[in-house]
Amino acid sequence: MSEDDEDQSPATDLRSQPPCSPNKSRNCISSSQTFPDHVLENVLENVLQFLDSRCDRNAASLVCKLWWKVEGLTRSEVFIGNCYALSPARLTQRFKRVRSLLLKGKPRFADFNLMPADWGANFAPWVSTMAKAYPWLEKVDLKRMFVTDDDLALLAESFPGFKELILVCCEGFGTSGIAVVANKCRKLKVLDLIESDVTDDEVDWVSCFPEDVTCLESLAFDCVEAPINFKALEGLVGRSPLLRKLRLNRFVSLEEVHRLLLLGAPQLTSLGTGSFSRGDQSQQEPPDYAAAFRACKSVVCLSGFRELMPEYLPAILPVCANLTSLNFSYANISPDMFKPIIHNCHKLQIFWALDSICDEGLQAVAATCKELRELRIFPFDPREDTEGPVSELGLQAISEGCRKLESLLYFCQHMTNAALIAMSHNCPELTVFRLCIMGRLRPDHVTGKAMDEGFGAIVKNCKKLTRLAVSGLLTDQAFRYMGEYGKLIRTLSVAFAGDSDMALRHVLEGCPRLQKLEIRDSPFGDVALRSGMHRYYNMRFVWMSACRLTMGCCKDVARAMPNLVVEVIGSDDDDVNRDYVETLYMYRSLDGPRKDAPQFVTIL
């Protein structure tokens, strides 16, 4: 259930030189005929350490050669959101002091299983590089890489001051892996593993944590399917005065959780429950739960809960006054088990659930938590040919009582523009929308019309709107009214819409902000891939599958646009000769074409 981050900023600068126009190279000559060099560079080091924003650092490093070389020596932080849009080499070669690396790999349509699983994004080559040319690096942030327990080892050998490592959806590695990042990362603050496929080696991986007092701030494995040494873990947990965060994963019970919080519970601000039932039924009388909750005075995010046993949902009632994040995304719960929890929570922001809270826990949602920023709902059974249990009626109330709402995330079965236009009113400061009406092609069902009207309100009235995601009955209107008024969008989804290639056209012409264009078993053919030919370049990845496009239109474009690399992707036994494209996947890279494809992807 994990999703992308909007990145509000442009893409890192690694050109091997800055764009400069006479004027301002003019201007820079000039001040380097009136200073020394090195003097004006010092300068420049101790002004450019105080920029943090990436946005404002890739402004700097435009104004001249000078700038472009200084922000190379003073970046810390890189965030690359496409790990072959260029190569580790260039990374090296442009920034000499980094510290913490972002990067992401797969595109987010490989969760749906639209993309093989061995199709890359590997993180071995950008570790074996880091490894000789940042030996200080501290941080290392990665989503949908493949990433192994080799490049696990090597990290953790490279880096002697190495503090924190998330893995975001990540797969290919294992808990012999974890086991030595914990052993030799001596200085470890982060180990967060997040819906990531992690294998189990039958390693006793927590053990291998240093056993004297800890630097550990967050351990999350909750995504790790594999019991784990629990005398270890509480351990840990006791020589780790600085933990703030512990998502624990379902193997442990509610009675080691108990155990836990009474242990550690004082400093937690952050707290995902594991299993939130009774391991041992031996004893007759349970332990006080109730009792370790009221011990976390500082807890403000709550997370967990699986294997749910609903009697013991009211334990959490002492942490609920203070909770400003809730996710209930793993949990099975009726509305008479979630109104007595929600109707605590008026410090609420942040709040997932599924969506067998129905339209009734949505409205005690929208009557108590006035000052949320986030919903997200998920769907318990996602088939399409079921009736959901949240509508129109649990998005409207949404709308009515939660005014300061700025990102959504609505699984249901059918919707109506009435619903989708009150929102775009009540709730103007949305950045995030998202609708999946699961059902494929369906209208509006109290008018039996399409959705155009209900998605064009969204986009003029929320006029901060930078991600979008569309579904339902929408023909060619829709997109119009996108390519009209969405001016600040960034990420466009499309699944099963429109008429014609004109719609594609629409928001290529009119969405100048666009970065990520995805979409799925759509009309859309080669004129509408053509027709945004001007674009491509200022964009960070155009993805479309289960469309019409034919492989020489994709030549074409290729052709036409030697800085973009386009991968026709299939499977292994597609006729290689055939005209139709299954998939195409098309980025930006300032180094061609990467070297590791499959036989599956073609490169054109």
The other form holds:
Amino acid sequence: MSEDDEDQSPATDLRSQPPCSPNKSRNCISSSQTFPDHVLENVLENVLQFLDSRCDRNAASLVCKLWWKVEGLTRSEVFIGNCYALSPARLTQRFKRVRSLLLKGKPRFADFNLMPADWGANFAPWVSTMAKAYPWLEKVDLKRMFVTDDDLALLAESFPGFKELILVCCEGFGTSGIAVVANKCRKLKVLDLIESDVTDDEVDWVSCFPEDVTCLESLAFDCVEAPINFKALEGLVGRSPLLRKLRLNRFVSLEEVHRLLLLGAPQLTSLGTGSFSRGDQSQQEPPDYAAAFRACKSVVCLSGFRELMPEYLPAILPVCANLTSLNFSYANISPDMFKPIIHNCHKLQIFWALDSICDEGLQAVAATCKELRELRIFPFDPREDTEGPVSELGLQAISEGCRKLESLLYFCQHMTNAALIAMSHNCPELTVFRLCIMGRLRPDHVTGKAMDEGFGAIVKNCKKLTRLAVSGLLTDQAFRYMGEYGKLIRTLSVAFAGDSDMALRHVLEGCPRLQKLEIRDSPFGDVALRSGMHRYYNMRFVWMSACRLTMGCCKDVARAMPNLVVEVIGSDDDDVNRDYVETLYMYRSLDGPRKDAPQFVTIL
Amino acid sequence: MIGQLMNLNATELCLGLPGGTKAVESPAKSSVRNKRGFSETMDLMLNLQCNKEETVDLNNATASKEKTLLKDPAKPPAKAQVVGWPPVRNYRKNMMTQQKTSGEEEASSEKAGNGGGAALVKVSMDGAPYLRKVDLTMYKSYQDLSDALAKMFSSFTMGNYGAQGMIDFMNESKLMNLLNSSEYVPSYEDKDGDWMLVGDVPWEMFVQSCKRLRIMKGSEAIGLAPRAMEKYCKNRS
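Please supply the coordinates for the form predicted together with its partner chain, as a counterpart to the form predicted alone shown previously.
Let's see the whole complex now, leading with the same chain.
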């Protein structure tokens, strides 16, 4: 599960010039008096290849020119947090032996229709450049990128040792592209399609896998909205002895899952159960589903349930005691159905669900899941004025029962400051706190006050907090707290909050680690924008939509900061408010403004 | 109704799409202020005159960004849906919509939504290795659609539709020329299950009734034309 995973360390520092000038000899190793350079290089290479972490590698590369060069030769995994921060050519020039690439494209708010389609983030230039430069490429992991079938075909043809393809929240391709990958990447271990928009080209991609034994370890296609050839899938599972993770889409029925489990259950560690409803054989006696699940001795991660028939849910009981991760977030499960299941899940660490389990269900989670690290509650009915089955009661219960909680995403209609304050005290390990009170500008529904004190307590008491998303009625005071206490915050999401520019100023001036800032519909204007100029080169991006920015100010910022790409999206220039900026998206870049910007994007 | 247009005030709020929509509006569409209209509408009764008006197509409308909200934070507007709020991904919203309307045919739940939503139809082209899906609500005219399809299947041209954006049925010989050529011609399956030539009805009507598109060779489409003429004549009377 990877919805908005937090990345662990800052993006690669990809400056073109090594920092150490030839005159400085402080730490420079390349002194020709002792050893010839190439010997030193070899030694360094052998040492540096033990460095795995991005942070460490970035630090090492700053020591001197030689270290810069050797680090560039030995880095095999590259992380690029913003595909427009640099060009593909720069990547291949600096790093010569890349085996694995993680590339992120569109900003997160694009997921919520706040940005038109065709904005960019095309994979094409990356794959074509890498096809020539990295013949040994093994792994590509993309998030929010636009990937075409042609891109996938080029990938499949260019990298004979290709092993892992992971596409998260991507779009632009269809089952025909998947078919090419399945067919041509003979060493494929991982094919994970996660929450991507995959066109149904009516191609039987499952049959395209090679006929002999495969290397497949993970196959996830739960987001593919197209029927599959089940017989072919059965054959594939049968000849994939290394398969550990299998996530089926909703076109796979319970009967079919049953058959697959009989084939390969004991090896599976992660199972996406497909529709979890009966197919066409509803007339016949159901097979013993529980027996199939009993055979799943190694399953620790369970998901799916896309069209759940609740009477069959108890079939999963045999695996509950082993589960560390459970995703019910596509299943409309009532508290009564839920409680007997969760009662057995003592080892659960990651739990995603719909709010249909109600506060009652959350209380059951709190009572049983003492090891819980991550909780995500999504709304079954994502509208503003509905009743809302979960509230501060559920949150309070969780905070009291699940003391090890690290990550929270919670959608609700009503909340109180008291519950947040309680959570801030009870769950000191929190690093991610994302609360979405769906009614905009809603105050504490018991006291009627703004939600300032609640969020204030979170930033103050949760000392490890790195990611925060706020909601409800918030004044500048909440932001004052964020600026004062949120010293480790890297990602901040704000919507319909704050009173004035001061709010944003507090954050820009007070949060030194801030990397990703996304704001919508808040009264922040030019003064606020200017107050952050000392920070923008140290941030990955800033998104501000429907705020109070003017074109004049954005132009000033763009002029003052040449390595910042300032995109204005969808501004009205033939309107009365011609100065008004609808959406600002700005990010640092080593290679200047992109050449593929569509018409509705103006780069200042 | 063909050509039913609504003129909305700058500050009025429009209904968003509760089920979420796959079609992401361009910024020109999504800011509802006094933007020039861009949909060409056909009025069959007025003999193929085309109108350009200040329009907002209610089916595609999204809520404004609500400037009024910022001035008066104490009173959020009731009932109106704001774009992208609550922040639930379209993918998830679509799954939930599917569950709520389970039992409906996939095609109709994709197209119907709740008073709007995407009109996704499959497009197949004779001879092409795979088919594509297009969202008809993303286009405003036959020409738009033609351009998009041409891009998709690059060896395909829709021929000349004439100034009004519709095949000029009054000119039989022109029609016959088109059909006799080896150029590709788009046809579609309508709600009644009939295969029709694309372009014989006003754009909005086409979007509502088109279930599937097939791009066939001109010479093969000849069999369609007489029926298309028939239906056209029926509509006119």
